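This document starts with one chain, in the form predicted alone, laid out as structure tokens.
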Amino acid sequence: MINIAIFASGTGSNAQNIFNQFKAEPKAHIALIVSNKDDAGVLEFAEQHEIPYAILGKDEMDDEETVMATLEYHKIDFIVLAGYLLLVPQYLIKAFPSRIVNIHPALLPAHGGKGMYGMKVHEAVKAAGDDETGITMHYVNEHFDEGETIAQMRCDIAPNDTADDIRRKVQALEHEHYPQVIKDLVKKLSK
């Protein structure tokens, strides 16, 4: 059994889709939700579905012993970032080589990096006049949005699309593709 931890900072719509993907999966399951915010909506979701969770703010994430003990207690094998806003510490990347994945709501390397998340990304895409955008799923390294790309999916942007229209298109791609990409990666681990 592959135990997955989902790290999220917000409402957790991607976390919910990932959870739904793995509900009936015999070889993997969501074993832990981690949030850096004690008021994140994803924690309510975790409670509703009886998923253990941990609140690890920036100070706690800097404490390697605390974080690793939490992940070891839940026997975590794989980490999925789903709207997680903190930079993943180097010790965690070393402990989970090629086993931490992230999704970014644009076609990296465009519109990525520190401070580029959520509506900020969609507003930047609109301001740049891009005629397409999409999602990038990538392994996590020590820099924001610079890890090796796993997959990208694209969608067109109409000239009259607002940043919110772009958000909706991108979120539809996230919900359709991210859980399946994770499932494929987890299958490789379980072999």
Contents of the next structure:
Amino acid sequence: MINIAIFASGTGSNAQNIFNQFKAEPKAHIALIVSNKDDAGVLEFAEQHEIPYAILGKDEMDDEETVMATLEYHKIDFIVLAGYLLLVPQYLIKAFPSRIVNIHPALLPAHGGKGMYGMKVHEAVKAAGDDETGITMHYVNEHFDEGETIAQMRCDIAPNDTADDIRRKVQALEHEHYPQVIKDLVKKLSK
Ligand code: GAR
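Since we've got the form predicted alone here, give me the form predicted together with glycinamide ribonucleotide (GAR) too.
Zooming out: every chain and molecule, the one shown earlier first.
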């Protein structure tokens, strides 16, 4: 069994979707949710569904021993970022080589980097007048949004689409594709 931890800072619509899509997976399961915010919507979901969760703020994330002990306790093999705001610390990247993935709600390298999160990304896409956007799933390295790309999916933007219309289109792509990309990666691990 491959145990997955999902790191999320907000509502967690992706975390929820991934959890639901992994219910029927025989060889992988969502073993832990980690959030840096104690009021994140994703924690309510974790409680409702009795998924173990940990609240690890910025200072706690810097404490290697505590974080590694938490992940070891839940026997975590793979980490999925789903709307996670903090930079992943170096020790975690070393401990999980090619085993931490992120989703970014744009076509990297466009509209990525520090501070480019959620709605801010869609507003930047709108302001740039782009006629397409999409999602990028990538391995996580020590820089925001810079690890090796795993997959990208695209969608068109109509001239009168608002930033919120763009968010909706991108979210639909995320929900359609992220769970499958994770399943494919996890399958390779269990071989
Ligand atoms: C998602 O769109 C995700 O791609 C984005 O935050 C949103 C979280 O939504 N991540 C980033 O912007 C990372 N730079 P959710 O909480 O509903 O899953």
